[in-house]
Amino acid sequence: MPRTVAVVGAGPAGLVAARELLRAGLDVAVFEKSARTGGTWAYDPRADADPLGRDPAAPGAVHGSLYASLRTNLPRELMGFSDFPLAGRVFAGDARAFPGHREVLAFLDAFAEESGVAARVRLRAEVLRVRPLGQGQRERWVVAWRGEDGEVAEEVFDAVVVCNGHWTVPQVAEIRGIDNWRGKQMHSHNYRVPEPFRDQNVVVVGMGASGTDIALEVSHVAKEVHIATRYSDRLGKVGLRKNVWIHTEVDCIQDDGKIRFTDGSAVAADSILYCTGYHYHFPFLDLDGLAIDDNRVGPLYNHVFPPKYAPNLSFIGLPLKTIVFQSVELESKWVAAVLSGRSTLPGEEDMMAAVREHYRQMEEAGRPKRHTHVIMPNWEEHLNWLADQVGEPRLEAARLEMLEKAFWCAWSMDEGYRDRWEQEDDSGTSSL
C-alpha cells in the first residue's frame, strides 16, 4: 500500500509538491483552504477591513496580496518548471515577457489539470492542526481540517509536507511615535491601486522589488513619493522623476506630526505604505522543537526538513530571493526522494550540525537572522546544492546571469525594464 502524504496548500509550492509526490508513487492528498487552487497568484480584488492586515485569523480576512497591476518580477524562462515551462507557450492571452498574475494562475490551473494533481486537491479545506499520532513518535501524523460544511474531521497521514506561502501575514516596521500618527496607514497586503493616494504625500517604507514597483506606480497620482529604506545607497531625488525622493530609514514620527528620517530630515506625510514583507505563518502546527525566531523558521536542514521530524514532516518553499519555481520544484523533487526511499537524509545529529553552522556563518557575516531563508546571493550554491541531492542537472550560467540581470532591473527604479527586457537584452540570455 502507498504511503499516504498530507500537502498543505495548493498554491506553486504545493502544486509541484503533489506532482512529485504522486509520481514517486505516493498517495496525496492536497487541502486548500480558499476556493481554488493557485495560492498568491489567485487575484483577490478585496483588502482586509483592518489596513494593516495583522490579524489573518480575523472573520473575512483576505489571503491574497496582490495589486492589479503586478507583473512578474523574473521573465518566462525562470517562472516554469522544468518540463512544464511557461516560456513559449501562452495561458491567458499575455505573451508578455514579465506576464502579469492572470498569465501566471492560467499557467498553474493548466500544470494542475495536465499533472493530475487537480483531481487530489480539496478546496475550501482548512486544516486546523497537524500533530504526530503519539508522544514522541514521528512515523504518522494527524491532519485536522474544516470541510465547507463547517464539519471537522481528523486523518492520520504518513508524511505532512507543509507548503502554505508566506506571503499573508504583513510585517510592519515598529516606528517610534507612531501612536500620535494621524494619517493613513496601510501594509502592501492590502494595496490593489493607487487612486487612494491621488494628490497625497506618501511615505513608502521599504524598497524591495514590491516597494520599488508599488511606490513608483503611485507616484503617478500622488503629489510626492518618499521612500524609505535602510539598504540604499541612492539617497536623494530619483533620476528624472519629479515628485519621488529616496531617504534613508524612518527614524520617529515628531511631535509636529512629520516623518523623520535616521539622516535628520524630516517630511509632512498624509500616509505611510509599509513594503516590508510578511511574517512565516503556521498556526495549525504546534510542535515543540519547531518554532519562528524573527521569522528564522527553525532549526530546518537545508530550509526544508526539521531534524526532530524528518523526513516525515517537510517544508516547501521557504526560500526568498532566488528562482523560487526551480527551488520548490528542487525541493519537491527532494522530498517525493527521501519519503519514497530512494534518497536517505544525515542522522538527526548530523542535519542539527548543519543547521548550527548555517547559523554561525550568518552571524560571522553580520546578516540578521531575520534572513535566514533569504538565499540571495548563494543562488548558483544553494540550487546546485538541491540539484545534485536529486540528480538533476546544475545552473546554468545563462539562467543565472538572467536572475542577477533581472533583480538589478528590479531595483533601478527604472518602470520600463520588463518591456525592454528582449529589445536592450545583450546580455544573451533571452532566448533560453
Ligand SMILES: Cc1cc2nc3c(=O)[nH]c(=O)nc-3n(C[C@H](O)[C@H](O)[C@H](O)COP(=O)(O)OP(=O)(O)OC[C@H]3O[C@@H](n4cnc5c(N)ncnc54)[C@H](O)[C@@H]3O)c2cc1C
Contents of the next structure:
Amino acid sequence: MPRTVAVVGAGPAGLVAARELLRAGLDVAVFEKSARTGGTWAYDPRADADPLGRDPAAPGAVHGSLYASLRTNLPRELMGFSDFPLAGRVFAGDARAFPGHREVLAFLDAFAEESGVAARVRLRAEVLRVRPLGQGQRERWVVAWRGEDGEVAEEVFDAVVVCNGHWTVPQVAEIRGIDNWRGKQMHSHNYRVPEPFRDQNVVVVGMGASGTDIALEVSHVAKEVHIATRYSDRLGKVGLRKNVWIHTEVDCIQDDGKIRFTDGSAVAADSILYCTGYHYHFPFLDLDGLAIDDNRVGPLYNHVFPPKYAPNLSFIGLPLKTIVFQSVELESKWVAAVLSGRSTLPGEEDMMAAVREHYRQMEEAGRPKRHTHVIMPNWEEHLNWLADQVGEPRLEAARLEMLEKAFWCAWSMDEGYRDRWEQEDDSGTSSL
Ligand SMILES: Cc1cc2nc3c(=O)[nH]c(=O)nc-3n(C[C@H](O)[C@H](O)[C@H](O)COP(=O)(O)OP(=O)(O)OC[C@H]3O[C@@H](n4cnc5c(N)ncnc54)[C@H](O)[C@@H]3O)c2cc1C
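Show the form predicted in complex with the named molecule, please, because up to now only the form predicted on its own has appeared in this conversation.
First the chain shown before, then all remaining chains and molecules of the complex.
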C-alpha cells in the first residue's frame, strides 16, 4: 500500500486532495510553484507579455485568469467543502451570495490552515517532471522539482496526484484571414480590467460565463461590443443594453479588415477578445499511453485514473461545468480511499472498457471529443457516481436546482442576477 504521496498544485483541488490523503493516514507533500496557496483564486494583476498567452513556458507566464471585478458564478452554497462550508460564514468581509475572489481565497486560506494542509505545502516548488521509477513500473514515482533557489531535486513517492488546474493555457479560435487584422487581440486569460477597451469597438468571441461577464463589463466603457457565439438563439441587439449585440460565429476577417460573421453581417472593430476557453496542459508528464487529443485527456477512468498507471497516478479537477468544489472533494475522497486500500478499482482492462464505453456514448450522442470532460448536463449522474464510490450522500435536489439556475443566470446577459438571487429567495419568486 502506498505511504507517501506527492500532490502537484495547491489550488482548491490540491488542498482538498491533501486533506483527504492526510485523513487516510498517508504522508503528503504538496508542491506549489507560486508563492501562495489558492490557485486560480489568488488573483494576479499581472498578465502575460503576449496578450494571447500562446507560450505557457514563456518566462513570467501567469497562472491565474481572474479579472479584478470577478465574482463567483455559483452561489456560496456551491463553493465550499462538505464539512467546511463557505455558506453562512464570512472570511474576508464579503458576505454576498456570489462573493468576489478575495472572499474565496480567504476561505481557502482558512481551509488550508484548519485542515493542517498548509504545513504540508512547499511553496515556490515547481514540479518539472513526473515519471515512474522504473520501466513498466507504476508503484513508485520520481518527482523532479525546482525550489526557490533554482536547484532541481528528485524525490521518490509512492503515488502522485495531479492537481495543476486547467484555466491557464488559452484556446484561441483560429480565424480565417487573421493576417488581414490590424487591430488588437487578447485572450480572457489576460483580461483584468475594462480600461484598455475604452471607446473601442470590441468583438468578444465566445459566450460562456466569463465571456458574458467580460462583454458586459467592457460595454460600460467601450463604444460597441459585438459577441460572436456558436450557441445563442438570441441574436441581435441585447435588450436593455444600448451598445451590445449578439452575432453568429466569426466567419473571417475580410480584405477590408472588417470582421464578418457567418450570418453575413460584418463590423469594423479595434479589438478581438477571445473568451474561448483553455487547454489541458501537463508539461511535467510524458507518459506512454496517456495523451491529450483535442482537449480529451485520456484514457482516464471516470476522469481520474489512467488505467495503465492506476491507482498510483491520478488527476483531480478535470471535469468542467459542474459544482467544481464538490466534484474535486469527491474525487479526492475516491483517490484517498483507493490509495489507502478502503476501496478498490476494477482491473486495467475493465477500466479501459469503461473509458471506451464513455467515448462510444459521446460519439453516439454527437458530442465532440473536446467535450469529454464537460459534465453538464449529467451533473447528478456524475456526482452521485463519485459519492457512491466513497459512501458519501448523493447530490441534494436543492443543490442541483441551484446549479441549474446559476448556469442559466450566467448566460442570461442580466448583470444584476447575483445581487437579486437572495431577494428572489425571500420574496418566494424562486424555489431556491
Ligand atoms: C475566470 C474564472 C472564473 C471562475 N469562476 C468559478 C466559480 O465561480 N466557481 C467555481 O467553482 N469555479 C470557478 N472557476 C474555476 C476554478 O478554476 C476552480 O474553482 C478551481 O480554482 C480549480 O481548482 P484547481 O486546484 O483544479 O486549479 P487551480 O485553482 O488552477 O490551482 C492549480 C495550482 O497548481 C499550481 N501548479 C500548476 N502547475 C504546477 C507545477 N508544475 N508545479 C507546482 N504547482 C503547479 C498552480 O500554481 C496553482 O496554484 C473559475 C475559473 C476562472 C478562470
